[in-house]
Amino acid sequence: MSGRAAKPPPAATLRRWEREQAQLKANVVEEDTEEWQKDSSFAGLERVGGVDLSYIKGDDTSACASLVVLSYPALEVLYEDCRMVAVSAPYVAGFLAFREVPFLVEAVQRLQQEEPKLKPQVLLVDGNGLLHPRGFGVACHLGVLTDLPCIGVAKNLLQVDGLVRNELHREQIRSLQREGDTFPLIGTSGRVLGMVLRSYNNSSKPLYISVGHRVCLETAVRLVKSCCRYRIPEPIRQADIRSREYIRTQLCSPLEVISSEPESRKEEAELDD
């Protein structure tokens, strides 16, 4: 998920969405609801679910809003929704959810009318969830609008509550020498805010983790670990990368393909690292 837009949203709206933020924080559960979640080996999880967006190279509007759900322990695909979406919501830093989440909502409402025993127990989300700047990322809001257990899974830090990118950060990631080791994020607030996760051994890079609704840190942190073959969870992998492909072969020239394909090619490497 990384579309932009340059026309900053008014005031107003800024000030509408923070208040919806708050409302909307207050149904956020922080803690492990489903009997699957107790088991050591999640006995009982069946369904895991990604989502994404994937923009058109040189326009900020059109997009392809995936979800797919995968089987568990085995990560098949067993359901693949993409379709394309006219994102009109400008893209802020700490307002994700209003640009995409709508649309991810709609997937999943259309896959519980049409395929109701395919409903994820779960979703995993390219963003963050408690781990945002008012502690409402975009998976905790999109928990909360379907009422599903959703785990935030980013790949880069964002800097908040005193969260820095610094040597001392650095060499903590050094230390994750194998993977499954992991590192808690603790705020100057004294907050832990999410986990540091070596997810691969063939990647150095780690995975931010963070709680997003209806489920507890040290849970989402397994079941992100148990769903990665590469660096990056395999439902948010497939999202992704089914996502990019129905655009490329459904709406794209064979012009288009190619000027695109370069970056697309390296964004795919980064998934498989």
Given for the second form:
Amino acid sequence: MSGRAAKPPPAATLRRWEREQAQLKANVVEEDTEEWQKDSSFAGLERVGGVDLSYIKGDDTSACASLVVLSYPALEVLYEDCRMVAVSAPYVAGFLAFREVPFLVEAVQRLQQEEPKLKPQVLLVDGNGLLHPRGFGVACHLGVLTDLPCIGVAKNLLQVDGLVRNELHREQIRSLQREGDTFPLIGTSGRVLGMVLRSYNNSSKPLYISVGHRVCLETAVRLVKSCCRYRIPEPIRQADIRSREYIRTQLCSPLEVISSEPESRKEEAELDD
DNA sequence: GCGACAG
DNA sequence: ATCTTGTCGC
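Any chance you could show the form predicted together with the DNA after that form predicted alone?
Following is the full complex, with the preceding chain placed first.
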């Protein structure tokens, strides 16, 4: 139930991965394809999914992959799937999908088979979509493989196409005064790669939203906004909470789990700044 | 050589 | 991603 450290991937593997990204990228749709996406209040949208992987401290190969489905607009959990997985690929910036996506695809397929009526109409993904060195981040990757609308939600800026988190960038972030405020990320190429969003009044740290698949950037930002109770949009936040909790109960003996219950402390805190 | 590097 | 409690503030 444990594993060793992750080895750096050979250059040949990286080249193979790059080719695969280039091939799959041809299938990405950067526009709205669903009726509910065009509605000002997302009428017709009933289920939003969130995915995440949580890892064990010293173990690079054991993780918990989770997929949750929330009702919309109430944001109540309708479905939860947490499962320990054996991660084989190491983390390499720009190739996150090759580490995490296989387990997420499995989770989606499992849901499709066991609870087809709960299949999400859109997926919020930890990480980037088009905001990526080769324009094909994990949100695009998962979107193409599952043919589901996907939105990339990153907690940190991936410096790409001339984008840098310098003083100017920090100043732009400071200019986001209230939740809902945004500014676009425009690369040297002139393309709009994503949007920086202040998602929560109590946190000055923004989110980096980008198109994954079958959704346009404006719709993506609008939907993420409408899913935020705290800084992290609820579907991803629930997937994150549940996957780490799953790991915690896997790691500790039953007695320890009971005695270290987090009950009174965190739960509903998430106040940054 | 130096810095950058989603999760 | 993960290591980590209390604490200051609304």
